[in-house]
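Consider the single chain below, provided in structure tokens and representing the form predicted alone.
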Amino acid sequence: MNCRSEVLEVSVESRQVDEAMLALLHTILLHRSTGKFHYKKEGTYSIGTVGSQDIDCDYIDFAFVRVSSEELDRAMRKSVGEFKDALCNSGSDGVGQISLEFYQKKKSRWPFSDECIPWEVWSIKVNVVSLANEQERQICREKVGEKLGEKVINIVEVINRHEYLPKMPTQSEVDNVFDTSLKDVQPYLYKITYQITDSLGTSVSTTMRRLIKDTLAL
């Protein structure tokens, strides 16, 4: 199986990290979640509905739609919070990457553990910029909102390509494809990882500073 890999890049100030990451991760999960499966008998099932919720950002001129699941949102906020803390405490230039990987399990014979096979990975490269004053912060608030809008459109376009998705499982195999631990929604199995590094490119940061500088010059 070939694993699809998509890379997004954003440049934000530190107070925008949480909202920017949640906006992108929740957008992906909105399209990678289903309602809960209700099996009537093996091979026959119905799928519950998935609610959605509009979220307004506090530090970015942007709103996004997420699955209406408090459990899923808590899990996302926990992962993003850990990433932000590591990013801010790294002592580097505030550069890192957070990845959302979707996978399915392949049962292995005892005594071996199940094999986790990734089929799609989204990586978000993040660069934290330092701004001099409130005027620059206001411009950054607007520019980051515009960039997030572009990223969300990009995400939807990629997801609508109708490429590989795990086939709908039988009742006995549903845990090999979906996370069934949540009570109100059923995302594909996923894991979130991150790394903090100063080896990522600085082009995004440079572009953001140039946008702010050009706006101030108008």
The other form holds:
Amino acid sequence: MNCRSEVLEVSVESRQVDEAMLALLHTILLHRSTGKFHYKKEGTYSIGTVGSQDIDCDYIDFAFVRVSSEELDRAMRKSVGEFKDALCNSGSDGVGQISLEFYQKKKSRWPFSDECIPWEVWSIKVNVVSLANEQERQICREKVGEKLGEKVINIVEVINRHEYLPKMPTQSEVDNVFDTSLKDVQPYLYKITYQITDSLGTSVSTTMRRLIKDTLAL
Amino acid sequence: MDSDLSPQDKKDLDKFIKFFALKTVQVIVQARLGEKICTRSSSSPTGSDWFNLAIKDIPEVTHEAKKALAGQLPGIGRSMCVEISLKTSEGDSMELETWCLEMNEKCDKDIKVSYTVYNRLSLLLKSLLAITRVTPAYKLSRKQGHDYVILYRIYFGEVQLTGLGEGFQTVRVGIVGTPVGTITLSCAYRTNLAFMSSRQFERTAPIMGIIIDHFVDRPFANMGHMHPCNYRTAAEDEGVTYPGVEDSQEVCTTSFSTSPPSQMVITGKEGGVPQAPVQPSHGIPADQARMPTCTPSGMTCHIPATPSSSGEEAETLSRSSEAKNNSPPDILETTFTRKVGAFVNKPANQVTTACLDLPFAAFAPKNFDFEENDLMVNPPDSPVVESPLQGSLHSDDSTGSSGPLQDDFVMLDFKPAFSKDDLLPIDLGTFYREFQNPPQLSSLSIDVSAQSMAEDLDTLPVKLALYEQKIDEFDAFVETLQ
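Can you return the structure of this protein in the form predicted together with its partner chain rather than the form predicted alone?
Full complex below, order starting with the chain above.
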């Protein structure tokens, strides 16, 4: 099985980075999160309910829907915050990429650690622009809003191709497919990584791997 | 194709399509209410949240959707459409978008109904949640209020897109293959908002009490009426209610199996009466649906805890705003007080529009909007309402008048420069002429200067002697200057 890879590209102002990334990442996670599984006897299970919440952006003329889960939102904000700090502090021209990778864990025998097999990767390339005056900023607000709308449509189009999704796991294997650490929703196992590119196009900061809370990680 | 489907699968599929259609309508209408939606996630399944998504059911919307479906299901050649339009306070309307739930003939016979189709329909609803915030109508709906409202209409049958104008765009939300056909959900939205751009910023009176006929009659027999995108309607005071969700909704499938697909077991109940999420049971028959929506911009709408009191508030507010705008209808000329202004030599008194030296005075409006009634000068207090302003179209019942308007004016007796007074009748022209040639200064006249020169020469030696005596004082003075 080949990993499905999608690339989105946006140009935003520095103060818009957080909201733009959250909008796109939450849109993806809305589609890649289910309710909590409750396993019953005989291999049956029931699924909890996923709530949704409208979020208005402050620096972009845009609104998006995210999963109603404060834990998930905090995790996203933390990752996006780190990405933005790295982007702003790198001294580069403000070009970077943040990736949301969905993966499955495959058990390996001792002493080898479990293998993480990605099945879908969303990469968002960010180009930070500097604007001279308030009029340009106002235009940027609207244009970035329109661009994000187009990206949401792109995301939905990819999601609705109904390509590979991991099979629904048994109770013993649910942690190999889903992140069961959240109390209200259950996204597929994911990790967020980012890269910052300097003006020469080389990778200055090393790729920082961020693992979600995984009870089986070594 | 149906012969390959087991009776249970057929029954499940019909149920899924039916409730998917109902939930689709709810998502679309709720996205056009003009406010932010928030529903909670629940780790425990309740049995009433279809497709494992927390989507509230507005009873009126469910009723309208069921009425449009009339017991049928969206199928091949039978599309369910939700039309979103805009109506201004002046009565102009414009279609903004049409959401279409269609089915084509492409079948996927191998797909599992109870598992795959169900999950994909859930995914499609999530996509609908995302896309409804992206189309242009979303921003318009968030700003609805005084100048315009957003309406919805549900119809079943052939898709009508002619009202969207030229150059409309289409976005496909998603597709789900089923053994009986492929379900497609898409949106066609208007791109030409020229009508809006010419009227958007005109100052109009609040929509309450202005539009009386809020129905939009459609030429097609199977077309329903337009309905406002809001939670409540006024006629709930009449005690008419819709059958609640509890009466007709079946329990949704909440249990799945991790066994291999051939041993799929559905353990959810069917035909039961679940505990649906609490909804205020208010509503009116569809043909009395009311127009206006949300509160003025900046306010948020909530499902009211006490529907009746909120309805009364809305009606009261609409009546008070009605009273503000009324004027004695029988007066052909408006009577008002003219303030005294600069350079005015006419006495301040009451004049009528007919005798004012205003250009086109005869065409002055009968309903003279005085400054104190001007909302730009005296904005109305924000009403404390918990729901969209309803009942405002009961303008027939509103009474009250503005009363004699001129009594509200206070005569200010002030005398600006060059105004008339009793002592010195003067106008600007006279003043200007009089002081254009002021008299010459006496020190500049030739005769006087000649005489003073002679006197100065005679007294010069005396003065010089005096200055020499006081030379020390002069030196000290000069030093203070340095």
